[in-house]
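So this first bit is one chain, no partners, the form predicted alone, shown in structure tokens.
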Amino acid sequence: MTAFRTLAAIIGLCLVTAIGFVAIAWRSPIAPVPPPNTASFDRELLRRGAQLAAAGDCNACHTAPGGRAFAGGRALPTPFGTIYSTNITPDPDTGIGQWPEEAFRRALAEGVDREGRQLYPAFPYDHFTLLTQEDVSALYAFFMTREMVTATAPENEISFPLNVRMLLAGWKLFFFRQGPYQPDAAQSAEWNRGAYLSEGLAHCGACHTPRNRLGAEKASERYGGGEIEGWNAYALNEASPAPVPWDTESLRLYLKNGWHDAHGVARGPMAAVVDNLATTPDADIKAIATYVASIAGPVSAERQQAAEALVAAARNPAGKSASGTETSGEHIFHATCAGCHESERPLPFGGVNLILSTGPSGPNPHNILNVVLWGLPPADGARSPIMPGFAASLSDQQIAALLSYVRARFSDKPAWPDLEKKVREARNAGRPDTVYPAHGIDPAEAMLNRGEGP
């Protein structure tokens, strides 16, 4: 009898817990509405929404390669399976055309869609929750005035039980803190504006912070570097591998132009970010740079001296190795790379001086390997550096030898292990669509930012 009572108590407790969890996880649908009249939105609100959407890099995730702007369908690989971005055009059947602003606001602030479904944090609502009501209204106006596109994303490829969306409510209990952004009274207005944009709309930490096994950003390693779609998002805190420390001005120029002489060029997903920031007001770019530069803290005198020595060395390149005997990697470098990277032509017309580039000093060779294999082709309608790829002309062994030489000559870090295996894996994976900005700015968005259009 005692055992029966114990079992009954356990079952009862489980039922109560399950009912309580469902009560917490369940969210009511929000009634659909007819698509709003696009003429009802104030033009200044639309212009502001266009700038915010660009700063948030919305097109990068919500546009499939070769697809229509914001129509969704892009595959977003995660450790738990592939998630496909949704259609956020105002199409009433497959997009968000029937969403009232209340539903749009709930998705950004709480991670719940109009139908009441919990959203996967691949949609970074843990950052978007910081947005002000005014900015959400501007974004809503912008997306509701985009071209309607009828497009249904493929079903997510997430295995049971992770495909049960209600479980995401449990994830939120541990890892999600609802906004909005609270200014830091000890900091300047510019710093707070930069923090609001970086932590919120631009969701910089979504890429630049490592994640735990449950896919949440590690708060203890904030901006400590992450990996996304085969690329490194380098650490921006004190662990930054940049040979020359970033400061506000270098970050401002990098975010505005996509390159900086003492750091290199934007590539991979970051290239799309910079492409979108081309329409962001200069004051906001400066604010982002001010905030991000503060993350690493003050630069030590020792590191500053080392950086100055590197800059001096870059002005007077040593050329071939002092031994006078070329290794195979060194020979390949002088035959294929030195013509641009040691030409002393400044960016963007010459190659970055690799002694200053973060690539050779990175924690792994992913970024520099992608660029060597696939190059940096010109992007239609977007600013971009150009470099040929060597996948067709160099073998795995030759590329591994080249990268080994570049690592040894242009950094003070230990050799990357298993280089030939990494080259083979990267080649077999094929060229990522993030080699360069794949989509650029939506033409209507660009017109709004320029003050053109109806």
Second form
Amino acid sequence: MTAFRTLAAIIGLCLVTAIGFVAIAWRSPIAPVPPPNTASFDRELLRRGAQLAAAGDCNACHTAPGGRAFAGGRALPTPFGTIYSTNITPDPDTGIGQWPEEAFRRALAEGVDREGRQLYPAFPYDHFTLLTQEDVSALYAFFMTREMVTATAPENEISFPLNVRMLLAGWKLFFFRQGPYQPDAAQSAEWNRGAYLSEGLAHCGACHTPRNRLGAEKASERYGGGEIEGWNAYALNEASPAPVPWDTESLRLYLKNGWHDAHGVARGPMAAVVDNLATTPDADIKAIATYVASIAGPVSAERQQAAEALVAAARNPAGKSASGTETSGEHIFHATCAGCHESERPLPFGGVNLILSTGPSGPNPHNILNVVLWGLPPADGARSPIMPGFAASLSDQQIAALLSYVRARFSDKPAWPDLEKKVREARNAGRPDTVYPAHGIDPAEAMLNRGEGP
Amino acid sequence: MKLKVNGSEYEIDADPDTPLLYVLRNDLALNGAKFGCGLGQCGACTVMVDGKAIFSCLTPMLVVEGKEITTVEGLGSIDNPGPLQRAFIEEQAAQCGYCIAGMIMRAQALLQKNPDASDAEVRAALEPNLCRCGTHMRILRAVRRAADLMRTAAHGSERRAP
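Same protein, different state: after the form predicted alone, show the form predicted together with the partner chain.
Time for the whole complex; same chain goes first.
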């Protein structure tokens, strides 16, 4: 009898918990509306929306390689399976054309779509929740005036139980804090503007902060460096592996131009970010740079001195040693890399001297390996870094020898383990679409900025 | 160091980091491959190594030891040009000619791997090679013609087979 009662109590408790959970997780749909008249939006609002969408890097995920702008369908590999980005053009059937602004706002602020389904945090609503009402309105106006594209993303490849979206409500209980952004009164207005943009729309932490086993950013390791699509997003905090520490001015130039003389070029997924930021107002870029520089904190005099020595050394490359005991890695470096990387030709067409580059000092060889294998193809109609790839001419063993040499000569870090295996894996994974530079957010956006559109 | 070029073995006396292009031109007098930029950005130096098109200006000799190196001279002779060479002559695809050996070698690598390459695939494959005279349309036509020539030759030999 007692056993029966206990069992009944347990079942009862489970039921109550389940009902309670569903009550939290269940979100009501928001009624669809006919797509808004595109002429109804204020031009100034649209212009700001275009700038914000660029700062948010929306196209990077919501546009498939070679696909139409914002039509979705790009595969996003995650440790839990592949998620496909959705169509956020105003197509009424396959896009968000029937979403009222309230639904758009809820998706950004709470991670719930118009139908009331919980969204995966691959869509970084944990950042977008910080946005102000005005900025959300500007973004809504921008997306509602894009070209409609009929396109349905493939089904996500996520297995049970994670394909049960209601469970995301539980994830949110642990890892999600709703915004908006709360300014820090102890900091300057510029710093706060930068923090609002970096933590919110630009969602820097989505890549630059490591994630825990449940896919949430680790609050204890903010900006400690993460991995994204086979690339390192380097640490931005005091653990930054950059040989020359970043400051506000170097970050500003890097984010504005896509390269910096004493650091190198932005490539991989960061290429799209800097392409998009090119249309962001200078004051906002400066604010982001101010905030990001503050994450690492002030640079010690010792580190600053070491950095200055590196910059001076880069101006006078050591050249070829005449010892006659060169390793094959050194031979390959001199024949293959030094022509650009010790040339003193300015960036972006010249190569950065590798004693200044973060690549050789990275926590793993992913970035330098991607670049050596596949190169940096030139962007169409834009000034961009260029580098030939060496997948066809160098074997796994030769690339491993080259990278061991580069690591030993250009960083003060211990050798990377299992290099040859890593080269093989990167080669077998094939050329990632992230080696292609993005080409700005949307041609229509450029027109808007020139006052020609929409 | 021993290099195998166009089917013949050569003993080369040079530093192991000497670019393959210099060895081909200076030591072996195979002057088809050209020095353009020396940075892997123009493609004039393209040759084939084990069937793949590579920039010989950025490839040190030591990494191609023991591999099959093919230059434009290995595809045929003046009296008996190979299909790509013939097609380039028939389409008059060369103007100044500086890029042509590289174009031919990259096209050869493509057609060996994919004899039925589409026009889009030919364009994509030849993207690393630049031509400053602007004969791109003729070059593309020549590659198309060469692909047809190679296919016809292949069919011909099939029919002759017992």
